[in-house]
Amino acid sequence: MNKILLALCCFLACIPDPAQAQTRIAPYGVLPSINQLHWQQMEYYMFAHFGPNTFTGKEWGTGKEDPRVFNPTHLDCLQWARVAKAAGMTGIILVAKHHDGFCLWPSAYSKHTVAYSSWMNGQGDVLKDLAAACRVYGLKLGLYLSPWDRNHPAYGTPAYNQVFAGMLNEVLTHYGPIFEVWFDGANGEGPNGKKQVYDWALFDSTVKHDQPQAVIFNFSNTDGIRWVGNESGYAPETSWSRDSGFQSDSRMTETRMGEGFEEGPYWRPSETDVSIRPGWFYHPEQDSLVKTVARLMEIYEQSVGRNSSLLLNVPPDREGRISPVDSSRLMAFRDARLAAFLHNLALGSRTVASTTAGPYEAAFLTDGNPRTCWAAGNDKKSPEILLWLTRDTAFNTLELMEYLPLGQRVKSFTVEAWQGKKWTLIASGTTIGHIRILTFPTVRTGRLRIRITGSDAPPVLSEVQLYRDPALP
């Protein structure tokens, strides 16, 4: 679907009631695509680093590892899958190929792999196991591979390139969807000292000719999804999905990789990936040092709540399953989210605006609905809000929404309390994009008022959403 006929569905979507429209939103600078779109709605999933590393103990391995070290004795996929849709995340990213080059699918294009490993004689699977469970538990299957293999022999010769495609084929065309490719940027000496000049051309377009509803993580592309410049797991405060589109861009800090470019050409929303523990494969001596409930929903509240998505890093152990340390945190973490974002305190309330376009009225921004939307008049940048709660009410917590399918518009924002006899600010923020959330010692008011100070264009949002978070002051 090109994007201006997305736009247009999506348009259609926002409208109440289509026979009434009399007004219509122009789109706004760059658009996503229905790729995008979905991916970003998936807000939060899980990674999952498994192979050789989980058992030598290390976090890269040489290539030289024995294929037989890899022996998980009660490998459950089901597990894995099971905890992920316990903590409700949407989807699981395998990491079905590391920098050693071992594959955890029996590629017929290298001897460093499960079949050459004591796991299940050399007849196991991992990648066929776990797209099972995934679609018995209902979530999407992602896959990482890295294109630097210190094992294989071509590696840093031209043919290599033949061989990454070639493994790009098999696992795309033989375990059903794939919803995102991870391609990892490292480039370094194969077994013969050499590096490889990758052919990103080609890795590119074998995804789209095998997978074309998945969007790919790197830097080779335009259209898909960029890195958040960090592995600490925050995006930060301003968070365009807008991008430049390269990193060789001159100006392609990690902190402008994070922010993105309000300018950019490329639609390119940015991934939040972090470890829930210190590495990102199993070592039973971090066991302890798992990131508490509170670290994660800082996380949470830093990357899905500053546009980016979450993808958290939950290793199998040695025996293949998810940690009953990872796997009860994840719940704990689960539970805050629920008691966090339990009830909308905004939903009902009465909400008008300073200026509206047509039948896109302010009330639609607090009936629990993104699909519908408000949107300022023609050339009016610098609209205010404002919400008469049905009473006075305490909360801690904002969660702004921008409509994305017609453009990334807002670039700044404030937010009042109605105290007494005036007006006191509680909160400003930057960009908002597909989420925002901001959190904020509790008050308690009976009217909030939100004024845009700096847009793009016309602001169009889709929800305003009131919370009170106990776990917060």
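None of the values given here were measured: they were computed from a predicted structure. Basically, rigid core = biggest C-alpha set you can superpose within 1.5 Å across the two forms. Numbering follows the first chain given and starts at 1. What changes on going to the form predicted together with beta-L-fucopyranose:
Remark: with the core as the superposition reference, the CA shift of R295 between these two forms stays below 2 Å. A displacement of 2 angstroms or greater separates the C-alpha positions of K380 between these two forms, with the rigid core held in common.
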Second form
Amino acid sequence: MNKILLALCCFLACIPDPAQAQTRIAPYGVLPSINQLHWQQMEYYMFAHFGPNTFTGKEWGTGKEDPRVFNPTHLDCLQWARVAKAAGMTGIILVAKHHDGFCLWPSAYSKHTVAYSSWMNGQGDVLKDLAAACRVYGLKLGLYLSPWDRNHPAYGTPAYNQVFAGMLNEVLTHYGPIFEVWFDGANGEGPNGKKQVYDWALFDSTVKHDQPQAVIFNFSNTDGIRWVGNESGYAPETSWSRDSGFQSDSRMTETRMGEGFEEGPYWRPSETDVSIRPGWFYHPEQDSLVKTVARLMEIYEQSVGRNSSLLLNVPPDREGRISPVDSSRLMAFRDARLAAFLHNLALGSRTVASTTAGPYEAAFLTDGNPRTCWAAGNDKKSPEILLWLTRDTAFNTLELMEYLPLGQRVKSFTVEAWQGKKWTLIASGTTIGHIRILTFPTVRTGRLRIRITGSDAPPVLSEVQLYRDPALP
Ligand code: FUL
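Please move on to the form predicted together with beta-L-fucopyranose, as the form predicted alone is already shown.
Now the full complex is given, and it begins with the chain already shown.
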């Protein structure tokens, strides 16, 4: 090979990573921020509800609980982090203050905190312990703070907005980097019988000032993440990362919240929050009701596999540890996921497309690298991708990935397998987004065809992967 040809090959070899490319693919619509792209890669992380409710057996405390009820006997945040890491999670979001107002850190703004509890004679700080544990295990830390406060005397008056911003400032400046701030939408009455008019602009600017790399759940239109609209553990099949923004909540049904808006002017992808147990807090009588591995797999495929992320609540018990029932279920769930996504059977296929923009060839779809991509040309016809598998292959799971830094585009597609003498439809879908997982009864074929039947702009996909999940028919 002469030198010019070699130089050209090297140039082409890195071009299909659009982040480095010289050939420009036009972006479409509103785009994700860097913070949102980093967040999207996290996919699966832990929610930890822990506080007075853990000890009183409630789900919603009244705020009148004696702070001394908070008294874990063996609080072990390292164990939480070890379990989360072994489970394959990427971070932990701690409920630092629930609606009862109890602060898991010694806040200067309240008398309803760990400093007034029996735990460690009031010298403890759960946030400090958890932040240190997350650092040990390479996990990111996020914080949930309920603006609704059933304890604070100022709640229901303008002064409370300053209190809440002050609390936010405390938790966002003492514990290192925070990847997500989770604002619960519940807004009930406080001790004086009044509801608070929240100063979202103040809360938003506090987060952005203290933790500029954090994403904000629920109440922000920049670096925002939206609620998926249910607490049952699924995103709808159609799942846009764009939506109409949090201020339009009044005309937003829960279904619309889940689906997002194709035409939405804001990039606010959804997060699916669900508990491994019936309750958000630990209750010993629910030990037999921890979700099964099959149910957790379904939840995973219907959240991460539908362009959402999975925030799975695993509440620590009264000792201050994740119970063995939950941790062993999480390990079995991890094993099931590893088995389901063990070998990408599409790797090395000969992959061609009916249309290609410049060097973004279809072969990059089956290279196992989500940073490279195939881009369709500007021609109007529905593009088709053809995979010639290395041999006749049996599979029951398809994973597609769209290259989101350039915007979300695909709105419908079909998947067909070559069976004898004809193409047979085996699956179809609407949006793709970060990851779309489809499962179907096992098919055996040597050829697969994916047709993008609807797209807002020429599609740009990064991966087509095939698996055989042994737990599926
Ligand atoms: C809801 C709360 O009312 C629940 O107690 C729980 O914290 C859940 C994650 O969000 O709005």
